[in-house]
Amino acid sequence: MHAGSARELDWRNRNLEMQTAIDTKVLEGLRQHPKRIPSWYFYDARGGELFQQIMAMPEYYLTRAEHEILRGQAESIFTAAGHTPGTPFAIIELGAGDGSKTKELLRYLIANDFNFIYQPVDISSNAIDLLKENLSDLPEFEMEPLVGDYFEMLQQTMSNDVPKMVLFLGSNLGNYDDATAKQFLQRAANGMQSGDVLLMGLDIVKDPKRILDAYNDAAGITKAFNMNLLERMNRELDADFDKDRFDHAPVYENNQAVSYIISKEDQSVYFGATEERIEFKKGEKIQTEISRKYTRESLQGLLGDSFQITHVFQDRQKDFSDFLLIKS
C-alpha cells in the first residue's frame, strides 16, 4: 500500500471511531431521564450556518457585547497579561468557532508587530475551516490550527516555556453546570504553567426577560438552531424524527438560561443506526443547552485556588465581561 493510501486509511479510521463515539454519546443522552442532548451536538455544517445566523440577530447582544470589549481594549487586555511586542508569547483559543471575535485581538497584534503564534483549538473541522477562510484577510501571521479535544490539545501545546495566554471566549464557560464547569477551570488549570494568563468571556446576570429573548429571537432562528439536532439525528444514526411533532422550549432559570426541544405528544422515535426505540411522553423535554449567567462573586465561587481575577473588561451597557485569570 502507499504512504498516502495509508495515511488516507488511518484518518478514515479515526474519522469513523470519532462518529462512533459521538453516536454513542448522544444515543446515552436519550436514554437518560430526564433525556439530554450534549450541547456540542448543534455545530455540524449546517448548526454552524444557523448558529452564525443567530449571532447577527438583535435579540443576542452577546457576540456584539464582545466584540466591542475586544475591538476597543485590545492594548489594555494584552497590557494587563504581560505581552509586550518584543516579547514572543503563544495565544491558544479553546472552541475557537469562526474567530471572528479573536480577529480583532489579531487585528491589533498584527499591526504592532508582536511576536505571537496563534493556535485555535475546535473540536469540529468545519469550524477550523471557517476560521481559516474569515481570517484570511489578515495579513499574514503564524498560525497553527489544532483539531480535537480541548484539553489534549491544551497539553500539547504546553511542550515548550514561551509564555501564554488561553482564551475561552464567547460565554464557552456558562454551557456547563457547575460541578462541570469547575472540573473544566482545574483542567485547564493543569495544562497550564504558573504566570500564564487565561482570558474568559462570560454573560453576566441581568433581565431575565432580555436573557431570555437572546436564547428565542422572533425570527425563529434559535429554533432552527434548536431543531436541527433531530436533523442531524436523522441523517447520522437513520432515526425517524418528525419535526412537526416537536417543539422549541427555551426557559430561564436559576441564572441559566436552558433550551429544551419538547414532544407535543405520546410518540416512539427509531434509530436505525442502532435498531432501537426510544419512547418520549406527551411534555417529555430534552435538555439540549444551559447558558448560565454570571456576577464576580459566582465565578470566584468557581476559580477556587486555580486562578486569580486580575481584571474585568465590559462592554458600555456592562452586559457582558471578559475576566482576565493568571494561573497560580
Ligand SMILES: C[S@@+](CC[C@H](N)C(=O)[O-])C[C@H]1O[C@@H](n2cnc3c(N)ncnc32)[C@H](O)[C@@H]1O
The other form holds:
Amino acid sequence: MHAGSARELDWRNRNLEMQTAIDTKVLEGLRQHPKRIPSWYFYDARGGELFQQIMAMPEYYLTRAEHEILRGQAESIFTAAGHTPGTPFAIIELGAGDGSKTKELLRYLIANDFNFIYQPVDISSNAIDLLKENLSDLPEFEMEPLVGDYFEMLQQTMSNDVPKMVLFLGSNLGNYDDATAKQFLQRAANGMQSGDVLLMGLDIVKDPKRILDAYNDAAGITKAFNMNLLERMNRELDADFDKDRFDHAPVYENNQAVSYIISKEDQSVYFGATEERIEFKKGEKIQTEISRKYTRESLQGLLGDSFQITHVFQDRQKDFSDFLLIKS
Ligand SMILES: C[S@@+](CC[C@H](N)C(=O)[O-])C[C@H]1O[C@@H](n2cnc3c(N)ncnc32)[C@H](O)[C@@H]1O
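Next up, can you give the form predicted together with the ligand of this protein, since the form predicted on its own came first?
Up next: the whole complex, starting with the chain shown before.
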C-alpha cells in the first residue's frame, strides 16, 4: 500500500470513529429522562445552512450586535489585548462557524500588517468549508483550520510559546449550564499561558420577549433548524421519526432560552443503527439547546480564579458584550 492510500485510510477511520462517537452521544441522550440531544448535533450541512439564515433574521439581533462590535472596535480590542503589529501571536477560535464576524478582525489585522496565525476550530467540517470559502477573498494570511472538538484541538494548538488570543464568540458559552460553563472555562484556562487572552461574546439579559422571538421567529426558520435534528437522525441513525408527529417548542425562563422538540402523541421511534425502539409520551420533550443570557456579574461568578475581566466591548444598544478576559 503506498503512503497516499494509508493516509486516506487513517482519515476514513478517524471519520468513522468520530461518527460512532456522535451516534453514541445522541442515543445516550434520547435514552435518558428528560431526553436531550447535544446542541452541536444541529450542524450538519442543512443545519449549517439554516444557521446562516437564522443569523440574517430580523429577530436574531445577536449576530448583528456582535458584528457591529467587531467591525467598529477591532483596534481597541487588539490594543486592549496587548497585541502590536511586530509581535507574533495566534488567534484560536473555538466553534468558529462560518467566520463571518471574525472576518472583520482579520481584515483589520491584515490591513495593519500584524504577524499572526488564525486557527479556527469547529466540530463540523461543513462549517470549516463554509469558513474557508467565506474568507477566500481576503488578502493572503496564515490560517490553519482544525476540524474537531474544542479541547482536543485547543491542546494541539497549545504546544508552542506564541502568545494566544482565544475567541469564543456568538454566545456559544450560553449553550452550557453554569456548572458545565465553569468547567469549560477551567479547561480553556488550563490550555492557556498566564497573560494569554480570551475574547468571549455573550448575549446580555434583556426583555424576555425579544429573546424568545430570536428563538421562535415568524418565518419559522428556527423551527426548521430544530426539526432538522429529526431528519439528521433519520439519515444517520436510520431512524423513522415522522416530523408531523413532533413540534418545535421554545421557552424563555430563568435567564435562558430553551429549545425543545415535543411529541404530539404517544409513539415509539425505531433506530435501525442500534436496532432499538425509543418511546415518547404525548407532551414529552426533547431538550435540544439552552442559550443562557448573562450579566457582567453572572459571568464573574463563572470565572473563579482562572480569568480576570479586563475590558468589555458593547454594541450601541447594549444587547451584546464581548468580554476580554486575561488568564491569571
Ligand atoms: C452557534 S454556532 C456559532 C458560530 C460562531 N462562533 C458565531 O459566533 O457565529 C456554534 C458553532 O460551534 C461549533 N461547535 C459546537 N460544539 C462544538 C465542540 N464541542 N467543538 C467544536 N466546535 C463545536 C458548531 O459546529 C457551530 O459551528
